[in-house]
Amino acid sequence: MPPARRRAAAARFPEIALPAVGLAADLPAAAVVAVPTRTADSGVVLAGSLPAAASAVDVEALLERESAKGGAGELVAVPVEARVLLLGVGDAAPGDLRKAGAALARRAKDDVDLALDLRGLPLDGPALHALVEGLLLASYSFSRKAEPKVRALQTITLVGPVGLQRELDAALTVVRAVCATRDLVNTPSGEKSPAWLAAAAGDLLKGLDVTVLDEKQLAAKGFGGILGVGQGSSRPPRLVQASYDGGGRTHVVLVGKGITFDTGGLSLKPNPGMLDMKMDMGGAAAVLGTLRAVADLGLEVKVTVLAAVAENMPSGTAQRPGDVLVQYGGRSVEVLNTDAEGRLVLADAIAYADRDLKADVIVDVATLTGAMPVALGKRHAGLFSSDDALAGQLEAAAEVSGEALWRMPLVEDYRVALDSPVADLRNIGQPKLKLQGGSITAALFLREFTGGRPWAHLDIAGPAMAAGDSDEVTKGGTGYGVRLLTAWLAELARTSARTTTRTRTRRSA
């Protein structure tokens, strides 16, 4: 069997309590039955047939009475003894189905069994994938309560698309990876030391090649950025390297920021600014979860993940504003704000990806700047890239995956803000220049370590954590990045396979 077709050993995911999802040709005896409604030129139309228990209901009159529009996620209860719901699916596009699935899962969370009749919809693989994501990601929960509330919903039966089992399996693989990523982000930082996260990465990526560098190894190899950020903590830093080789000619390196808790260091954050800082390793969690999904899907790609993990704490051993550290590869950085620490750990890992791994493409993921959610809000990540083709690929993957991003400019005129009189770079822009653009200067800083390779930076400070439930997103860590990166890598694998096929065809001719 060719290496590209091999799958990694089964993952040991954390215990994730999600409903079981299956396909069936006919409706089971379920506690709740949902039948889609769609928007049409003539108004709202029923995309299917009501079950026998509700067959006598005048659906047209019911929809008119409820002022139904058929929009994605709209729910109308049918007034019969059995539990029957009309579920709006809009145009039945993947985005509409993802939204509809999430709304249905929340409405039926206190029921045991749910059946969704899809026989009246023209369902394909991407649509089914999106629907399953909505149903299950909205069902996710995380708790450290002594007696956590158990979700009642146990089984979801999708009626009709029995020929889409492969697509269902793929969707479930991605969902499990997202939920594992959410678990990592939601784990309190009292538990989540750098050593804990490195060990959790090993558990999550069971069956793959995983290497962890401790503080002594980091010092011996010259990872000054990771060490500098972590030197104030009693819990020393780590660098996690994991790889999957499913074939493919392009070596992709994913780099994740893994700050397990960020106080700001000696440039101390105010207390409100620390409340969500357990999520400051969301980038590392996202790339680890992506690698798990990619391996379990058996994608024909070659991917290495680097998670740069440290805890940023103030103490007598912490780095000080004004210190100069030496990054991996030898470039010196004047640290003028210890709360601009994420770029320091990322710079080490990016330089390693360039100098040692000889990456063909580098993508880093980080909860990097507070300026990013100010600019784009809480649902969009910022995309910075030195390569237009790569940026276009990621934008297309965002559309497919439902994880939104927006390309931001790398303003060359802002590069001067990183000049230092005592080092090669400074880690924040010079305030006296009054250029602002903190997210842009942070991205320009990272670009300095890419060696000119195709590179993209995803600033996920906005969408990595949610203040409440919305569509498929649940309160807390969102797992942002796993769906996006997996969709991108899946398309990269398909493109590579098509190119290989064309090359072989030309040679044989």
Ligand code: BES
Second form
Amino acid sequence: MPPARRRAAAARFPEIALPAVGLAADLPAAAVVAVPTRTADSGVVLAGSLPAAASAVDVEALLERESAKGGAGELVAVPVEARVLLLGVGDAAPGDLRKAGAALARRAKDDVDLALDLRGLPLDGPALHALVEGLLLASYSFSRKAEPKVRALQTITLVGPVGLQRELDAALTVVRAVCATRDLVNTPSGEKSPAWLAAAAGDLLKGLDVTVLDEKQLAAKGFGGILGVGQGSSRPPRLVQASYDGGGRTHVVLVGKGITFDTGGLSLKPNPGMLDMKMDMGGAAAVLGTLRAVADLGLEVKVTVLAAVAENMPSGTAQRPGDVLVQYGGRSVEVLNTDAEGRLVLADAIAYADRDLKADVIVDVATLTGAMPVALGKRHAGLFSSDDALAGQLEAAAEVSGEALWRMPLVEDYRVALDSPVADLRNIGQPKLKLQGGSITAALFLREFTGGRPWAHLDIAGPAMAAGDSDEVTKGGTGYGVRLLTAWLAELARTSARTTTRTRTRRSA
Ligand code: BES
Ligand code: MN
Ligand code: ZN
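Shown: the form predicted on its own; wanted: the form predicted in complex with the ligand:
Whole complex next, starting from this chain.
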């Protein structure tokens, strides 16, 4: 069997094991030890005490000599034979600890055992969660080398917070889901056909309800958008549907763009624009990873995931600019640019979420427009929403998870740019109107298929893939969206549980 097929059959997530993280009451022997430093009004302070091997060191003088400030991620080596590091944690807020964890894991990557002495820090669940994300997500790697570089770092011991085992387990669950998502995004498109991605979704979501529609079933049911985009490729499209019911009353449907490679189709991209396009399924990977995390955490929510999967290729069977396709549900679209393919596959899935699944909330995640990172850069996703309450919830989840987003407007005056003389819609804004705002017209196109249901769209074209390592992000697929959506759903589970209790109390009173 060729290696790619073998790998697909035996997919393990993440492909390269992460260091093991454990809690302990005391420092383990023979480990690199890190002790936090914090920023304070009086300057930098040591939060805790140095291990015995370094007890003779004058810390204050050392910090002064190094011009240390204690900012998040600052590292100062203590000049003793045993390896001892001072790790700046700023204010010890979750965001600071995520950064600090990432910096420490990178610094200690060639050591085998690492211990972080947290006994001098007040550390709650969210703080530990963020710290663990930083430590492990920065340790992630992906390789297709014959002999992948092995990471030395095997164990990380967090000394002190022994009462937070449940929070540690929850953080590890989220981290594993993020790394699985990164693996999917990082897999080269030669391996990653639509059928491969559908099978990988089944592997990742083992134990959950997963169904896959193939091209014949898609045709029979009228998924014209997914079929139109996929028809140029020798590797036919798929629609993956997966669900988890933890008992919530709100049925949340998460929709992901799953273009396994985006050449642009006959509206072919130039080579530089095509280079990273194996990541054009980052939205689908994120919603699949989120479902894994949500199910493993056992959240009290009801979630269905739809991954609209196709390869956008030019060929003799490809759709042509000017073709008209019929989306799921019956609306026709004039395809004027085959490179605006994401909205076509998403529209089918969103219409299905509305008409068949009767979703209470729809959130789609997509590497949709090159204009989005032009506006917001590489760390923020664009958030578009028809519902202020939903938008507010997602903004709050961004804050908690450290996955940033910024709300964008659905400009009503731009809607006319999508009118077509021959079809119900056109797939790109009419250039003659010179409206610009390509990310906005793309979102307005999607809104047409939501049936007026509460809906949010996350354009993750910027943060889905990173050009290099920074903080908890590693070069390549970032897994953006998993932490954000999991935090949102965890909060949704908490608040709807609270509402239920309140209603019950009121009724019995
Ligand atoms: N997958 C791209 C968007 C993209 C570009 C994501 C760069 C990440 C980095 C999408 O399918 C696309 O090609 N969009 C076009 C739309 C245009 C033809 C209206 C774009 O943004 O140029
Ligand atoms: Mn495209
Ligand atoms: Zn695309």
